[in-house]
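Next up: just one chain, as structure tokens, the form predicted on its own.
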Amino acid sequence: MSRIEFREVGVIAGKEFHDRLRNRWVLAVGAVFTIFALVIAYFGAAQQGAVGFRSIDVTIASLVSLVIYLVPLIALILGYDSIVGERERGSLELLLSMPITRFELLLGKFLGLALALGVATVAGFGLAGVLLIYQLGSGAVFHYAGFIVSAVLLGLAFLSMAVMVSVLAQDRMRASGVAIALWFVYVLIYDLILLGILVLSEGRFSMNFFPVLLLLNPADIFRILNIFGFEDVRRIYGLAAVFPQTLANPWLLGSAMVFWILAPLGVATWRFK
């Protein structure tokens, strides 16, 4: 395997990131995250007849639902045409004619898009966090910082899937269709399927295997990472009954999320070569 030229990787990554800055993508997504985070945090407990900024556990529980729906969708939209778009525009052959390997090109594109997504996520939720921490106290800093880090990891996992789809797809139309399908499966359908299995099995399904199935979905990993540490919230979500404490280790869950980032990128690398 040839040595990776990180200078070339940096050039590709820088171009991808600056393109997103120039078209105001980072600013727009950051603003969306900030506005939605503040609205959800303030009105998140409206169903219980209360509004306003409450404890950090209730606030994070409210924001988790927002992130699970919004961040994967934005990540998939951001990356689904990263390679297939270049191919359709005819610029991919030009890029590959330069002194750069296919892996360096793919890695540079992923890192540039990841930086744009990470900056938008940290800036958007970070600005909201300043107000939340002012309202809830400095004790909320640690938990809220962990929430932002896990949101970035979730976005990178779905961005990695999007890049994989972009490499495998024959055209942008098919890539966009598969990207939307992935969002529906992992965000909307997957948990419903698991719930259906539990109901239809009438208790015959081994609960010892159920936590492993949750780890096969990065959205579920993100949810567990953020709410398992809060006893009241964990009881509301019902995780205490189906997810053992031994598997709720943040390092284990974080490693599972990193696997979800590296695995699709590995498939994309293999196919792109």
Given for the second form:
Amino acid sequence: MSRIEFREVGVIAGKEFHDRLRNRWVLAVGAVFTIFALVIAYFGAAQQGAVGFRSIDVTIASLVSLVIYLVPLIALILGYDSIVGERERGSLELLLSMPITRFELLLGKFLGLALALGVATVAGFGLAGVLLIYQLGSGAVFHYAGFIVSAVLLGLAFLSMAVMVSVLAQDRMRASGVAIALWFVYVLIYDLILLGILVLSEGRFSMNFFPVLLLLNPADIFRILNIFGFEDVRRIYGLAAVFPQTLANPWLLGSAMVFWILAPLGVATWRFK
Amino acid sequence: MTNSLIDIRGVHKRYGEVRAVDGVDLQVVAGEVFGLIGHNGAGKTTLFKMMLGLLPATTGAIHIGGEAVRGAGFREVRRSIGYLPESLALYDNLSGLETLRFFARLKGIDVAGCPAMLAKVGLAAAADQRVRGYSKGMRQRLGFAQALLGSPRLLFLDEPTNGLDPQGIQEFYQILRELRDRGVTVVLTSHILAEIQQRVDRLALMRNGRIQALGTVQSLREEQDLSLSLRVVLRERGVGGEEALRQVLAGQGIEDYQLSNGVARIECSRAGKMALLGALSGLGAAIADIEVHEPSLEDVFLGYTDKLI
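Moving from the form predicted on its own, what structure would you give for the form predicted together with its partner chain?
Following is the full complex, with the preceding chain placed first.
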């Protein structure tokens, strides 16, 4: 196996990132994150008859719901045509005739898109965070920073899946279909299925099988990462009863998230070669 | 061939039952301008892609500059290769100059030379214009410019004059002449055979994935033994002109000719050319002009393909 030339990886990544800066993708997504974060943080308790900024725990719990829906969708849309789009337009052939390996091209694509998504996430939620911390006090900084880091990791996991889909799909249309299907499965359906299993099994799997199944969904890992540190929130979600403390280790959850970033990329690399 | 820059041995490419390339052996010498011609679907582009390492051969081996094209060492060889694909797709959101800079960075070349390269292909005025607004000919010029980045010693040009206007074609072949003078090896395909017949040192005619003929244009003409075409313009008509010419042609056993208004178009075998010219010289002042036309590359191409029909 030839060694990786990071200069070439950087050229591809730089182009991907600059393309997203130039077409204002980063700006638009960052602005969406900021606006939604502030609106949800302020109006999150409107159903309970109150508005205004509350504790950082409750604010993050509200934002978790937003991130779980929005970030995977944006990441999948960002990455689904990264390879299949080049192939369909005909530019992949020219790229691969350059002194760059397929792995370097794939890595460069992923890193450039990851940087765009990361910058939009950090800037978008970071800007909202500055305003929230001004309201909620500096003690919230640590928790809020953890929330942003986990949101970036969640985005990267779904971006990695999108790049894998882009390598495997025959055309852009199918890639977009599979990307949307992934979003439905992981964000909307997966938890419902788990809940169904839980009910049908009358809780028999609750302490053994069920928590492990949660680790098979990066959206659930993100949710657990952000709510297990907060007693109030844990109570709201009712997870304390079903999720053992041993699996709630942030390092374990972080490692599971990193696995979700690396595994699809590994499959993509294998197939792309 | 010991000094082959490109060495292709026993290469096959199969897609299921389809044999896109079927047992090709080919060597291209350094400094040569080599043409690859054939019908659509003959296997030219597949062979091109295999030479660039973009497609793996089902069996056989391809070496360029001594390196296997699918080997790890081919990356360095790639730095000295320029490639213009048949279906050129560039990035619409980039300007011409940004496009060249992107490819220069990928090749590890100083981007400072990009404006000059754009000027060389006649795109200096459109350097900052987005590729989205380029015409097909401008895109082709830009594609050619990226292929020339880094002074490659080997160029693969797949239908390089696609979309170019007559001036663009002329400028392209002018650059090709300069490259040839500098010793650059060029492998090109074109379906406009008249264009390349004067510009290639050797060519291969591909059909159904195989090389059906290989050699110089002249050697292929001779191998085909196609008839030559003579255009004779008479100064005199009547008995001293047209009638005398008919007698000469009858004397040479030539029946395949047209004669009207003092101009004759005569088909004759290569072997009979000198005898015919000698006989025509006997008409003296009755003849105003004689032109000898070699069969075109198109005739040669059709001659080979007709043999198989």
